[in-house]
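Starting off, we have a lone chain in the form predicted on its own, written out as structure tokens.
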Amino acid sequence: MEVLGIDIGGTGTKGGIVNIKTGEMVTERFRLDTPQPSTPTAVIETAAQVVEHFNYKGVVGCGFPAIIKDGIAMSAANIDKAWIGTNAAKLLSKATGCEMHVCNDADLAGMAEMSYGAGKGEKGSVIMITVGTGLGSAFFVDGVLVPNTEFGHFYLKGMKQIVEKYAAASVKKREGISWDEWAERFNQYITMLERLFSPDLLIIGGGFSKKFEKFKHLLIDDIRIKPAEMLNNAGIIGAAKHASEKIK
């Protein structure tokens, strides 16, 4: 079975068709900039362009940077606040003419890694952190997803801003800090995760997964850490898998 997955992020909107059995992309990834401001109308139009690019008809999975419950956006992380309270699944389905199934973007990236990648076969507690425009999270206990965790919205002790405003990939770029300085910040974050959840495995996903060799030696060794095997395509692959599970 081949299903289209779309990953809507704060910076880019990406899509591709995935072989659900193997978890492999069967097309080249197609990427468009996420419009700014990222209002519902603008983002929906961009997602529709992704579907049109592949001339695709059928069920579609879509990762979205928000807490999602029954297709409705309950928050708006790195996307326009006008999304809050909107039925993203319904609006996207209407615009594309396809049956769209929408979930939190990091949850779907984690689903891909647990099904096909770095987390496959792992027991106990696994946390995946997507390091990109923000810090997304996916939390699994014995392979079962605990949805919409948003661990990137925690506050570190003494801070007046959420941790993704302090240690995301976009922060390193914006502030021009070194790998050493960024890793020091990120270590504070994962130390907090270790104290709260004692994860058996931490997976680094998002845009920084492909740069893992640049900073892996700088990370604390209290936690077993692996890079996402599907790199920045994990969101697309997880979205496609999620949609395939909704086919009756």
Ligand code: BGC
The other form holds:
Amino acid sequence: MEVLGIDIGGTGTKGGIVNIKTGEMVTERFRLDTPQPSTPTAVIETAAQVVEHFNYKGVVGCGFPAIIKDGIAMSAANIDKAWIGTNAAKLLSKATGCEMHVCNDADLAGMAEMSYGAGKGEKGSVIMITVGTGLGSAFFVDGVLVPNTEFGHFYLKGMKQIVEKYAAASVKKREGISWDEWAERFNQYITMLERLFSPDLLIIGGGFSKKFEKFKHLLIDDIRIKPAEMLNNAGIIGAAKHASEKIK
Ligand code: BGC
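Got the form predicted on its own; any chance of the form predicted in complex with this ligand too?
Entire complex below, previous chain first.
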């Protein structure tokens, strides 16, 4: 079975058709900038362009950078606030003519890694952190997802802003800090995750997964850490997998 997955991020909207059996993309990835301001109308139009690009008909999975409950966006950190309270799944389905299944983007990326990648067969507690425009999180206990965890919205001790404003990939770029400086911040963050959850594995995904070689030696070594195997495509692959499970 081949299903279209779309990953709407704070910066880019990406899509690709995925072979659900293997978890591999069978097309090139297609990427458009997420429009700014990222209002519902503008983002929906962009997602519709992704569907059109693939000339696709069928169910679609879609990752969205917010808390999502039954297709409804309950928060908006790196996306326009007008999304809060909207039924993203319904709006996207209407605009594309495809049945769209929407979940939190990091949860879907995590599902991809648990099914086909770095988390495959992993028991115990696994945390995936997507390091990109924001810090997304997916938390699994014996392979079962605890959805919408938003671990990127914690406050580190003494900080007045949430940790994603301090240690996301976009912050490194914006503040022009070195890998050492960024890793020091990220280490503070994962030390807190370690204290709270004692994860058996931490998977690093998002845009920085492909830069893992640049900073892996700078990370604390008391947590087992792996980069996402599907790199930044995990969100697309997890979205497609999730939608495939909705086909009756
Ligand atoms: C959002 C999360 C999302 C993460 C990664 C955060 O700003 O609150 O829902 O998973 O960014 O896109």
